[in-house]
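Here we start with a single chain on its own, the form predicted alone, put down as structure tokens.
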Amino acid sequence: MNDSPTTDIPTSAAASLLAGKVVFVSGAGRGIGAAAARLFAREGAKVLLAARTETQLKTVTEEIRAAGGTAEYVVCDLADPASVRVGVKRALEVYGRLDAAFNNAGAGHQPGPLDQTPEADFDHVYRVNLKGVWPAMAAQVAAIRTTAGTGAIVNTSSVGSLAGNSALPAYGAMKRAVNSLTESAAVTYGPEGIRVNALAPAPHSPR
């Protein structure tokens, strides 16, 4: 049995779940972002690619448009506002809307206990992870309600932020308050019709 993942684009129905939406995914060159922005052009959905990394974007942005799907990407740093915020803004040049959004771009740092993690690990974590969920979403909910009226934003936390976390204290910490963003962003927008919603995914063991 293959288990690899594929990058076909069905003709079935089922490509018209997200036909004529326009969806930035953040974190998108590789791992859950690539799979997402993979899964959402086969959905029938036009994908903006945003990650650090331009050679992974491209390559993902290369699978999806040789399987038949639509995907521009641009470089964004999630540590950096600004960036974030161009980024976004791109989706708009390129596609005149946006409906849909997945932050998925995340640090990590080496385990240990909180009194071993270096502070500047702390910070870089608190950038990433927390900060820059916040202009991201900030833009996101502005580009939504002027142009497509309604749409979604979904954040990946993590398992490790529904409890205590002593390997990964930094971490754990910044996807817990991640969850709380969300919620008060989710009270906030839904009533006008942009639902908000975190992903807390599990370490992926080996079969």
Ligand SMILES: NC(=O)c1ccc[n+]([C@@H]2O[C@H](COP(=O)([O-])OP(=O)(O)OC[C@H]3O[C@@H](n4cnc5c(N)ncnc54)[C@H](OP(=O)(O)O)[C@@H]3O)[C@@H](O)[C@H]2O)c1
Second form
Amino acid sequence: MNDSPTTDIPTSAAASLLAGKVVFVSGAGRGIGAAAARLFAREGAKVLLAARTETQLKTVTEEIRAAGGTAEYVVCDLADPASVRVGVKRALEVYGRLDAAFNNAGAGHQPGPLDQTPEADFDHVYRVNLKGVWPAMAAQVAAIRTTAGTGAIVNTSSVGSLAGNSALPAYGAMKRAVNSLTESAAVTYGPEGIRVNALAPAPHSPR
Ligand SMILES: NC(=O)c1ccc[n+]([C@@H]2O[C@H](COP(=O)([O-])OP(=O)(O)OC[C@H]3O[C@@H](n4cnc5c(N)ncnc54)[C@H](OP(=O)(O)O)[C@@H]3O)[C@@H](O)[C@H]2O)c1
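To complete the pair, please output the form predicted in complex with the ligand; the form predicted alone was given just before.
The complete assembly is shown below, putting the previous chain first.
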């Protein structure tokens, strides 16, 4: 996807969609997460960018600030639930509230049929793509409840979760489980005003 920074932060944040909102974005150092963080900031949100690579987080944060937006970052590893909780808590420390979260960070694995998928790859995509979403959502629900009161959480799944996936079987399985975790969270927290959804991107295909 086009990962180039935009510079059109609105002059009147009050007129924009996310004015006054605080949004946590994981996987924000590059790709979809970085693009989303820029877009949220352009719509007036204060964003907290999370990923493991500090240089990338710093670059995107500085781009957003240079364009007039408000951004901070936190280094956090989705494979470590304690690190995820610290990452989400950082939103409260720097901004004093949380309104929304985009749990977008994800990892792939060596492509191939499941009998050739290395166990270490299976375990890694389990820890990052599935298990990592659980402490993130739990911490985010708690943070939204005690500050904004209501809000929204969006998890990144994949079209690779929607059918048999012979090239990325472990990835597809974890993303399909994310769909289930998302739906369970949606029916659990929706009634109190915390909406939970997932999106399923497809790889960009050249025209
Ligand atoms: N691009 C596609 O075609 C496509 C299609 C379907 C679904 N998706 C999904 O969309 C999401 C974003 O994809 P993308 O293409 O933008 O990926 P990307 O360019 O590779 O970026 C992934 C982001 O996630 C972060 N990340 C990876 N492992 C992490 C970990 N253990 N802890 C914290 N952050 C971690 C990466 O930063 P660090 O490595 O620095 O931590 C990076 O910021 C993923 O969930 C992916 O599965 C993408």
